[in-house]
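Here we start with a single chain on its own, the form predicted on its own, put down as structure tokens.
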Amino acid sequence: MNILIPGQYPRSEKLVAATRDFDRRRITDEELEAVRKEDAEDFMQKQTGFAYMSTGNLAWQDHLRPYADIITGCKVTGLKRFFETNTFWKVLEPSSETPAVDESKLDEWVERYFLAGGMYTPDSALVFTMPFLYLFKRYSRNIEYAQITEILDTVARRLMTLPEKMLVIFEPSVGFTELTDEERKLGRDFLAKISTYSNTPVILATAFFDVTSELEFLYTLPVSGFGIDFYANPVEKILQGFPMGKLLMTGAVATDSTHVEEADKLRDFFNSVTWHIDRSQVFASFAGPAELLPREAADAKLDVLKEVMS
């Protein structure tokens, strides 16, 4: 079933009562994990038949904060709008003037955050997230894109080799931000290094924000494919002149909202997406990140996408 959930999926309730007595010393390590394995194995369960698998990341705190665990003396600092949201990202903040990967510690960070602490094993077909350049640079302090570059071509590299995975990079500030002629080359070249390392499909998503002025670079990345929102985005715009042969990922359910889709208004819409691009090169997915919504809201806006897709 061509369905992808990128990027961290709602914790429950019972999660998020579990997360908060941890805080507070009320419950044990085991314990929280415990109600974390709960939570992942039924996302798992809602996820049967999909091509790609989603660990639902919900040991994230965000897409970054992990980094500091194998970046060389990283620390999380203060609090910053994650764009236009109600949500707030921890910005990395690295003490040394040359940080860099700890790759000593790269496997068993890859297994903890990426492979959901051994829940799921190497060669399961997963989609695993990763931030962009940009992204990554807006939420962290004192380091340079040529180091930011550096980290994630590291991570890439070692994720890549994984089989059955597909990689889906999330960068929201396209759109957002006015990219210089030396950012796009960094973005460029960055995805051009990559794609040598497997036959892993990569995918660039944005979110929230109208790309369409931006199109003419983001078609001439070397990426397997696009993730875009069509809550921002009209279709007729997108899919005029989409590089054929390329994967989309297509933000067909809202974020910014608990209301959930209609069927029958979702099929016309993938009705005119396949009207261009191949049924199996459209992948149905959120608009934006998931962990945006309540995780009844979320279920329930995936039911309709599974009933949809299937």
The other form holds:
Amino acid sequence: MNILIPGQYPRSEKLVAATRDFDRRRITDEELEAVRKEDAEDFMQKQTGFAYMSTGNLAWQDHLRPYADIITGCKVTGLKRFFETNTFWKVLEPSSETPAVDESKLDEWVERYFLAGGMYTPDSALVFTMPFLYLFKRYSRNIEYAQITEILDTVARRLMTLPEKMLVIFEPSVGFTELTDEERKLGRDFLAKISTYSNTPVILATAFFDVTSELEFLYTLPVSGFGIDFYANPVEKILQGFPMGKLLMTGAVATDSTHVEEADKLRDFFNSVTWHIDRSQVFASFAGPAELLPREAADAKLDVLKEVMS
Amino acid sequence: MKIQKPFITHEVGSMAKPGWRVKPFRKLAITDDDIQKARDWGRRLDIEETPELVELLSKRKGFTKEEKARIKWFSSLYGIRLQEKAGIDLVWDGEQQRVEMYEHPVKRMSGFQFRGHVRSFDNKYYRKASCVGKPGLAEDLHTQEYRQMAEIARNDVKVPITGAYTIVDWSFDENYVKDLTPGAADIHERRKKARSQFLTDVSRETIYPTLKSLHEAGAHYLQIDEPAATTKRDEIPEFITSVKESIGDLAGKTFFTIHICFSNYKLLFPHLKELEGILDEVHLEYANRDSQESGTTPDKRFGYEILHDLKDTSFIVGLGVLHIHTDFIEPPELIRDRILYAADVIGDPGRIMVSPDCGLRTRTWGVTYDKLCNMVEGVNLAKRELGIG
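Structure of the form predicted together with its partner chain (previous: the form predicted on its own):
After this comes the whole thing, all chains and molecules, with the earlier chain placed first.
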């Protein structure tokens, strides 16, 4: 089934409570992990039949934080608003002038963060999510684009050598900030480089913002497909000129509303999309990070996506 | 509503809740340490009723509804006395009666249902509600609370209430967006219209009647808290409209403050000028972005840069001089210099009120008290420097 749930899925109410209890030293690490495992298994169950499953990244704090563990001398500093939401990320700040990935830690790091601590095997069909350059830059300090590129390149190379994977590169900055020509070139060069590592499909996922003024840039990038928030972008504008053969990850259910979309309305939406491109190239998804929703609402939206895509 | 006295001091809202205030509501037993703290602070703040509190707490657990209400009352009494003892002019109880600034009002509104927890950051989550029908007031939000505080307080009180924009921005919407179709040609316009209607309804149906009720009950200082004001850069005009609709015909009848913090203030200009004659005080956070060095030159007071934008408005400047996320106790001399710098930029000491950056609820009472005492001392030093009595 062509449904993709990249990034962090919301923790269950039980896991939220267990995490709070753990922080207040009311339960042990083992008790917390048991709840987390139960939650991850439940989420795994919900994705039965998906071409690529997601671990839900239920132990992550945000998309950048895992990188603090493998970048040499990296500090986690103050809070910064996550775009225009009421969620905050912590800013990474390497203390070294030449921050780089400590590759000796990489295997254990990949297993912990991308294979849910060994719940999934390296050859499981999974969707992985990584930040793109501009996102990383926005939520870090004292680190140059060249160094960010090196860090993300090292990680992407390792992730893309694993079989049966889809890589979603997350970038809400497109449509939010005016990118310089240099930034565009850096992004393009990075994507071109990682595309040589394997046949792993790579999707560049935007979110939250109107990207119609950036389509010329986006559609010439060397990626397998694009993720578009259709609560910020009209179908007609996005799909006129959509490059042949590329995948489209459709942000079809909203992450800023708990209103569960009606199945008929979503069918109409997908019909309008598949009028332009072949159904096999379309993946249904959330319009932004699913974890902005409470778990119950995210589950209900996922159910309706499954109903529509089955 | 004009006030003439320069450098009036006020708290911004929340303070930490004592263990003895929180535990009875979490079904946790009161400890010896909790009782000792109640006794110590009672002595420090000259609270005559302390023996009654100590006796009440000595029950330890299994408090009745009435006893819990009495404990909350004591917590408000202690919070107000702490501020009065520190020398603050306009006081509040540190929001001892409230859960926090979002859940407290939304629970008392109709048209909302709590949907579950969402992440604020790291492992910190908050309960987020969704608007499921036209918002209204299911019960009184703050008037009873105000009456209780006014009865306790010896100084004037200032009532903080969460503003319409923040309530809307921190909630989900199921009511106004239900007709949206993803990818529709007019998706932007429809979303904007839905958002505006949501804001208008919260402003007119919940915030305006609350402010009106407080005004009619005799509250002279009303503070609208809008930490979310600049969250969405394209919505500043909608935020301004929501303030106008929240205050309505009450403008000029009582003293209105707006409090915004940890935001990109540049986005507020020039739109904020539309609120001249409606708002009296604009209170922002500054100390958080300032240096800790004494001095009155721009290179030392770079955290106060936005004052240059406020200078040519008619607003009283609510000057945050205490960093609320650190235990660093600002020396009176540093506070003095922040005030003097602001007085120099604004050009009129009568247009400056002095306060912490935001609520001090993340600090202990000891740190809060020391910070507030130094703030008052800093005000006195600044007055002396300017020859103001």
